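Next up: a single chain in structure tokens, the form predicted on its own.
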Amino acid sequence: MLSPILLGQAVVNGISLSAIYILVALGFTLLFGIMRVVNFAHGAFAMLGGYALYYVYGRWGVPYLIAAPLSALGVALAALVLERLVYRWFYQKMFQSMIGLLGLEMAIVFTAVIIWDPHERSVPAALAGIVEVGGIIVPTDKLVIVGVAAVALAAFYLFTKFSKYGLAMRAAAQDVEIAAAQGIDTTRIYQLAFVIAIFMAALAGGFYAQTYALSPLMGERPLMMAFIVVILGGMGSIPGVALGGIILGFAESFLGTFYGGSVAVFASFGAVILLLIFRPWGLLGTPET
């Protein structure tokens, strides 16, 4: 007989890692739905969002909450010399792009195993405690993680339901010839999908570093798992990667709680290939035509 309490347990471990997934794979059905890029580079991006935060939060002792935006903003941002450099050399190019940036993933990782050693490190909680709810525990810190995570997914949405910008970004995403003969900014809305993108993929990356363990190849994770939200959603689909994302985390949860981490991967991917086989645009993409 299943225990109630454990069953909970599941549930809010769900619910924390579908707060992550969400926001890693967000941002790599971004840079699909608008620019047709495939960013196999996205897990090294999380990596050095882990890494930025644990100097901001766990060596310089910047509080939490400015901490975790601060420090996914700052790799955002550093990373616009990769935009310049070799990003916009891919934009429109989706082939060509998973060759391109999965170079451009083994560099970065390489260059993160000279800089700090392939040794992992930890990442200090949020905060520190329990809080306990019916015999459910809930640690804090995953409270705080799930709490800035709903932030930022809110103000995505925000900004491109009703910003200026953000309708621009939406307008590239449906065709960016039309777009940029209306007068929109193509390199410019490139730019800030861009920074966007890299800034969710370096948050979900502290969060997963604080969650589980921070190192130079922490990164192959948080990618393979961007990459089974988005097919289960649909490539290019916002509500898709949604829908992947608490399927996926719920499925991951209750299958590891139950029956081991390793039928956890196996019912992942095997749902994808039957997706793949049955219906390959996700279940809220679209087909291509």
Contents of the next structure:
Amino acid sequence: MLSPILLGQAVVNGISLSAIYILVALGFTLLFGIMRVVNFAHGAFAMLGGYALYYVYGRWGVPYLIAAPLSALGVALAALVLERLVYRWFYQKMFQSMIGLLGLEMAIVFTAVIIWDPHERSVPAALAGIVEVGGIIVPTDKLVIVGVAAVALAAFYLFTKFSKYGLAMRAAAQDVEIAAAQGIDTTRIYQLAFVIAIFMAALAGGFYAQTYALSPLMGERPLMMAFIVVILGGMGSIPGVALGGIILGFAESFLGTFYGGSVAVFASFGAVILLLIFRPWGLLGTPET
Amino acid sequence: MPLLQVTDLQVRYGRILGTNGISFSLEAGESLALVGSNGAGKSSTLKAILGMAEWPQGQILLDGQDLRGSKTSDIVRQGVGFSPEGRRVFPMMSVADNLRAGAFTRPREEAAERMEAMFAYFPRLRERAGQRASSLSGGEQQMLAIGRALMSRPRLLLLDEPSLGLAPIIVERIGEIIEEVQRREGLTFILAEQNANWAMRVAKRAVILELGRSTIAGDCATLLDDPRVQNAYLGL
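Show the same protein again, this time as the form predicted together with its partner chain rather than the form predicted on its own.
The next block holds the full complex; its first chain is the one shown before.
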């Protein structure tokens, strides 16, 4: 059963799943790390990203490499209205944010049910066809997803590490009052972080809808995955997201390939429970003081 | 026109009064020590100037312009620098990035030039430029906090308890550096301190705060000889 081809296949699947999980969890951990909100509505934005891609790419036929970032950006900018109306009231209020944003999730999801009905649709693949490398079959579609995700993650890394606004975002994450005392307009920085986080969620949601199916209720699973990744890696830790996403993506792919999908889910949640018992701050997080 | 004028300032934290009637003014190029015991209202006064605390009564004028309702980031853009109590460097960022954050309001080239100037004032920071700020000693973190505040070339620097928890020799060194920056850059500063003796040697003028009010004010040289001040604050 350990044929190299099967192993290779599992690795390829693992990479593509990891890319999606990292994207969706990165936005989740940003909102927590910087604004201290637990975004239970994260899945809803992933779902909206799926619908945006369905229209922009599936219906209007905009070329995929433009359509994917464009639809995610559209969702993120539209979400700024919710930032002003809802999120802003919950910044730095972790527990209140959980309840408030759970409510927001329901509001968005059931508005989507009213608009689009609850049935599943499909978003066409970015590229039909497969590539075969040494016997390993890779759908080109997956390559495109991994490529776009990698570009988004690299851009985010360069932005936070080297740009002035990235520096301001890191400063605000560590001490928002003192960041303001450096002349940083923290309201704007929060909006910026919010747009980036929702962009990532919506982008991941588009990929997710393509890989599985599109429906108003599809956001639940990406939200759960973001949660697991972030708990694995440590709430608010960006390297933790990368590590957690890779662990979860590969675990799901390997366990799913060799033992079936339900074992994979069982193992993922089991790992999280064990971690919460023995190392509740996550693999790369820091314990609360 | 004074650079800063504070009149009858009352700071409130909910129902608790932080200060209740503080007045003083400061001309450009001057230095002022705000001296008083714990809870006298030193930090509250600085926070009010920066828009970080509510002040329902009184007036704060910067260049004659009322600061009421201004956001912290806008006040800082007008040329106010802040070295907070307890230093509060960004712990997970490198020393260099902490300094860069201090120059957020300035163009990139100026930030690089200012960083060189800070390394000249605080040579230890150059040695540790790549290290995380949390790995610095208390004295080094204090120097970083002051350096960060100086990065924007502020017209008015607010220093909140820079001597707190530091060895006397390091406190003296920090005083020398503040004086050096003042000599070279014509810095105007307010030094809020419990360590009255030291603060009144670093600054030219002093205002003494008691229970949220400003009581005695004058030149430090005179106040250091004033028996009321000697009894209460200098332990003589």
